[in-house]
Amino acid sequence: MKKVAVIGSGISGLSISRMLSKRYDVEILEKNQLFGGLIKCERIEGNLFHRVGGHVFNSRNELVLAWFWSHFDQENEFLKATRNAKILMNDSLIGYPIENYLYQLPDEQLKLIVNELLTLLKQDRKEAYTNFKEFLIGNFGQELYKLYFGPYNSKIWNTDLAAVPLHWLDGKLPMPKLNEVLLSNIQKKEEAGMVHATFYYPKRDGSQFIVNRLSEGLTIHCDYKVVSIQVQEDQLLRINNGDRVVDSIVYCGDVRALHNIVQIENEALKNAMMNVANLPSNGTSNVLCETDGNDISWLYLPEDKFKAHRIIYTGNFSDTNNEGSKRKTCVVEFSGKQEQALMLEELKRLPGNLKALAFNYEPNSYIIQHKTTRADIALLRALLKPYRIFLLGRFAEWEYYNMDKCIEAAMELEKDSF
């Protein structure tokens, strides 16, 4: 059997490894002590800590659903939940997405927003928006942008929204129709169109359960840092100066590091790797907390008075997440690296009588694209392909993939390249 090395053991690496393992000799090389990437979890005195966010599963892609459920017992191993997200503004809870719950805003605010939406509805609106800020203002108006969309997105992405190309967010944002927005506020309909309006969550161990199942039977080497990739005369790939020799590599690591790893005499390839060496990303600081009971799944925090940008009530996803506490648990998420003292002060201002149980900082969790990013990645992918080095996953492809999109990308790579 031909040998394939998969570098990185997040959901992308685990998925492609399972897909290839029946036809290839596959090894996963993971630089960290634990496999699982961003979706791994740990127990803190019995409570489940999603160290980066709170990962759930659903998809609109029937092939992805079929592949995923071929590895799990949907009925007996998973819970199905309806997303109950809220926005905290002016010490009140507003429904999410906000455009469907404008009627919950104070009267004066509501009048300004509705008048602007009606004006937009009468206009022949521009559809070819060039950036994220333009899109938000063009679809929702200045008032709603100033109230929610601008502050929240600036906080979470920590970048100039006018520099973010709109194509980056394809499939990640609802594309609103103003007549539907106004109608939903009159009829007070619940939002059902978003991909995670309903979602599946393991009965036990959260996304770590998914990691553990998908890793079964795979060969994974943790604490293995790839420092060099070379091409032999026979076109086989040498990893770490011949420690491993393989036919193909699926690289699921950080694309920005490739220029230090790939040692191939190809000037165009070297330039392409350098072009992506400084792509921007944000880290996140997360705090596992005890909280008072509620029925919320996600709580968004757009206001500047809060440093945190959201609370994920993972303790509501499954009761088994709260086995070390008499109360429910949640994860409070901040953009960037935050000092523990600041986060502890923030917890006092947030709802739920929060008590910190554990902290985690992930230096890279949110990727940010600029106008040329996709073209730069496409060129690099094309230059690597003749050497049978393939890019896959959020940080290798520099795409903001959720779990289902990681699986979908793995399926496409297997079909097109193996």
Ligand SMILES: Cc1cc2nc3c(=O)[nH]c(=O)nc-3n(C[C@H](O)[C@H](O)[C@H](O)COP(=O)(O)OP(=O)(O)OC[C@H]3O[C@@H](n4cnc5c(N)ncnc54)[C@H](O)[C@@H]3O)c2cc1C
Second form
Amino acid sequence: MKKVAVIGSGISGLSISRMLSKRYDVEILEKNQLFGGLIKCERIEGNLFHRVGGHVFNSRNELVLAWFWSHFDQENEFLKATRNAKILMNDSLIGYPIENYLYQLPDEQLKLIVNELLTLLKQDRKEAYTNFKEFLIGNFGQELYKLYFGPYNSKIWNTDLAAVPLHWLDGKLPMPKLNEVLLSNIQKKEEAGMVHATFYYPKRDGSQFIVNRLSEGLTIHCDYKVVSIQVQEDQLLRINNGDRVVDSIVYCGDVRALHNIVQIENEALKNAMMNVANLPSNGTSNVLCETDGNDISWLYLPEDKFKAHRIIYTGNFSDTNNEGSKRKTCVVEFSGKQEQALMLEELKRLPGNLKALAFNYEPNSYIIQHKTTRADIALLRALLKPYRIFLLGRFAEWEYYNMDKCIEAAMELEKDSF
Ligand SMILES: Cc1cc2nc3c(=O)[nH]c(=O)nc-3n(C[C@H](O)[C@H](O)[C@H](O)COP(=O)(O)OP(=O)(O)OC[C@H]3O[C@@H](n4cnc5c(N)ncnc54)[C@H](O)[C@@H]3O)c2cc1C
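Given the form predicted on its own, corresponding form predicted in complex with this ligand:
What follows is the whole complex; the chain from before opens it.
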């Protein structure tokens, strides 16, 4: 059997390893002491802590769903839920996505927004927006941009929205037509187009349950950081100066680190690795909290007065997440690295009588693409392929992937290259 090293044990590494392990001798090399990457969770005094976000699963891709459910018993091991997301503005709760719940806004705001939407509707609208900001203003108008889309997205992305290319949006935001926006407000229709409008969630242990199941039977070496990759004369790949020699490598780590790892004499490849070495990303600080009960899944916090941008009521996803608490639990998410003292102050101002139970800072949560990023990664991928080094996952491909997209990318990689 040919040998494959998979670098990284997040959902991407676990998925491709399962797909390849019937035909290849696969080893996963993971620099962390625990496997699972972004989706691993831990128990804090019995309560489940999604250390990053609050991972729920769904997909629009039937093949991904079929692959996923071939590993799990959907009925007995998962719960299915309908998203109940809200936006907190002016101390009131507005439905999410906001464009479908304009009727819940105060009269004055609603008038301004509807007038603007009607004007936009009459205009011959530009189809090809070049960046995220243009897209948001062109689709929803200045008023709604000022009220929600601008502040929320600036907070979460912490970057100039005009510099974010539009292809970033593929599959992430519904592309609503204005007449549909107005109609859904009049008819008070729920929106079902987004991938997580309904979702699946493990009955126990959240995304850690997914990690545990997918890792069964795989060979995973934790605490193993890959620092070098070289090519031998016989074209085999040497990892960490020959500590391991393999036929192929699937790299699921951070593409920005690759120029320090891949030691191959190829000027074009070196340039391509340097081209992506300084891509920007955002980290997130997360606080596991106890909270008073509610029936919300995600609460968005666009207002500048809050430093946090979202509360994920993970305790509502499954009761087993609250086993150490008399109340429910949730995760409060902040952009960037925040001091604990600041977060504790903020918790006092947020709804739910929050009490902090644990903190985590994840330096790499959100990738930010530039206009040339996709082309830069495509070139790098093409230059690595002859050496049988492949890129896979959110940070290796620099794509805003959810778990399902990581699985889809793994399926494509298996089909095209193995
Ligand atoms: C706040 C937030 C909320 C989210 N919510 C959802 C959600 O609800 N549903 C959903 O489907 N998706 C969600 N996502 C997206 C999801 O987390 C990612 O798509 C997925 O976890 C990415 O997995 P990955 O394997 O590509 O990367 P990672 O999980 O980052 O795995 C990469 C692994 O590689 C290891 N590694 C890196 N370099 C090396 C090296 N040199 N040697 C050895 N090991 C190395 C790392 O330690 C890491 O374990 C969310 C993301 C965020 C940030």
